[in-house]
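As a starting point, one isolated chain is supplied in structure tokens, in the form predicted on its own.
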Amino acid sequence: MGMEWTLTQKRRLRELNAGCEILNGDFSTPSERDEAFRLMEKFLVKREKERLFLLRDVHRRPGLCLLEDNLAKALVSAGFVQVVTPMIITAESLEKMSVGNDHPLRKQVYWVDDRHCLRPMLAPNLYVMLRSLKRIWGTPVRIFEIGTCFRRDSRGRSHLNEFTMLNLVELEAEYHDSLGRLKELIDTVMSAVGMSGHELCREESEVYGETIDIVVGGHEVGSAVIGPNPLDDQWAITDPWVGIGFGLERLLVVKEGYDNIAKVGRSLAYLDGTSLRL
């Protein structure tokens, strides 16, 4: 077996979006490896600069922004109303979601003061909106929000402390087939993303008890819930509902094949998947 890239070299190549065929380099001597790295880095830097010029001259908007637009258009066409709610929520809202002082998620929350925090999820605000709009509109109520959430997650290749969620929820007086309707809405979202081949898997949830995860190529990109749910009583919600939450950065990572979610998130080091350290 020959010699591989050094850890520092491999980290730099990943940063420059090198493919597996490059990362699996095999060399006879250190000098051969280092010369190959010099040439490959030069090639990749040139390629990544071209991507940034293409963004400036043609595309103009990062994939995350385009994805938000595509999802909003698809859901509005499907009869949903977009809502925009505060990023600062109350501790009481978390407690209504069963996230009390002893809940594991509590330690991941960014607190503004003793009674207010940056939202770790969109659900508390959407519950409030459902209750208000049902009183005014009656049923059905179909709403969605695309917004930033914050968690003290373990930073890594698949987690961000600041991330973008799409949550949609439909409240109905009566469903003949809740699971069927949920699948229809999942298909609507995945079609807007431009992805196919997703699977649905039932999983335990610390908040909802059970969720139906949406998985693509072994990667969880979202999760869904069918109500009524025990949490509903806290919000005076009595009608059946279906709801889905997607992580937009996760969707982009899987769709584009990036090896690190930081490349598509809100960043000062990357722009639209391209490193700015060129």
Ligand code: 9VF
Given for the second form:
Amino acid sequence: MGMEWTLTQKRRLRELNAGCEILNGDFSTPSERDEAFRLMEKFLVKREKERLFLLRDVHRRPGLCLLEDNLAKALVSAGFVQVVTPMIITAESLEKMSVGNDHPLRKQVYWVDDRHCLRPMLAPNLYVMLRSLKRIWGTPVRIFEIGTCFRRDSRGRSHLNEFTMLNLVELEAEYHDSLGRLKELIDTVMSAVGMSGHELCREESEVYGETIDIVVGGHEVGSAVIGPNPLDDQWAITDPWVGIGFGLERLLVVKEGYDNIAKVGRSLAYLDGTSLRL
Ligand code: ATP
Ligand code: 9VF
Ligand code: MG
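Can you now output the form predicted in complex with this ligand? The one shown was the form predicted on its own.
Shown next: the complete complex, the earlier chain at its head.
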């Protein structure tokens, strides 16, 4: 076993979407390594530039935007109505989600003023919409929102401070098999994403008590909940429901095999997974 890339070289190669075969370099001398780096960087820069030309000339829209469109179309076909709610929400609505002063999520919230914050989740708004629409439409109520949520998250390869959440929820007078229905909706979303092989895992949740996480290749791409839930009282919801929250950037990372979620999120350094430092 000889010499590996330097940390700086490795970081640059990752930035340029080098695969692990490339990242596992093995050299006998520094000059051999540095020469290999020079050639490899040149090759990758060319490849990444080609991706940006393809974006300009053919695709024209980032994968994140296409995914959002595909998901909205699939859910509309499945009978769901899209809603668009405020990104600035009240402290009171967070408290009604049990995210009060001593809650772990509270520390992740971006405050706008002493009574308002940027939404860390879609659920409080969707609860309000469910209540209003149930009054007008009766059951079932099937709605979804796709929009930005904000969390101060420990920065890592799978967390962004601003990310796109898809939250869908169905309220029914009664279910004979709510878990079966939930699985059906998860399948609808996953086939619209074009992804197979997901697993469901039961997880403890600080908000809902228990969630059913949707996991692909070890990554949590979504969390689902089966209601009724103790939170429902706060929002005057009495019917059973099933709901799922997906992270769109997470779905894209897993589907396209990116090593870092920052490449597909809102960014000034990347466009559609491609570095602009070329
Ligand atoms: P994690 O445990 O990975 O931090 P979470 O369980 O706190 O996620 P949820 O509240 O379940 O997240 O949010 C629903 C989905 O939104 C997650 O399954 C994930 O796909 C996505 N998501 C949550 N936080 C982030 C983030 N900071 N950046 C990108 N996506 C996120
Ligand atoms: C699961 C995602 C509380 C009746 C509007 C639907 C859900 C999604 C969790 C994230 C969030 N919950 N923690 O509830 O769909 O946005 O709350 Si409702
Ligand atoms: Mg979760």
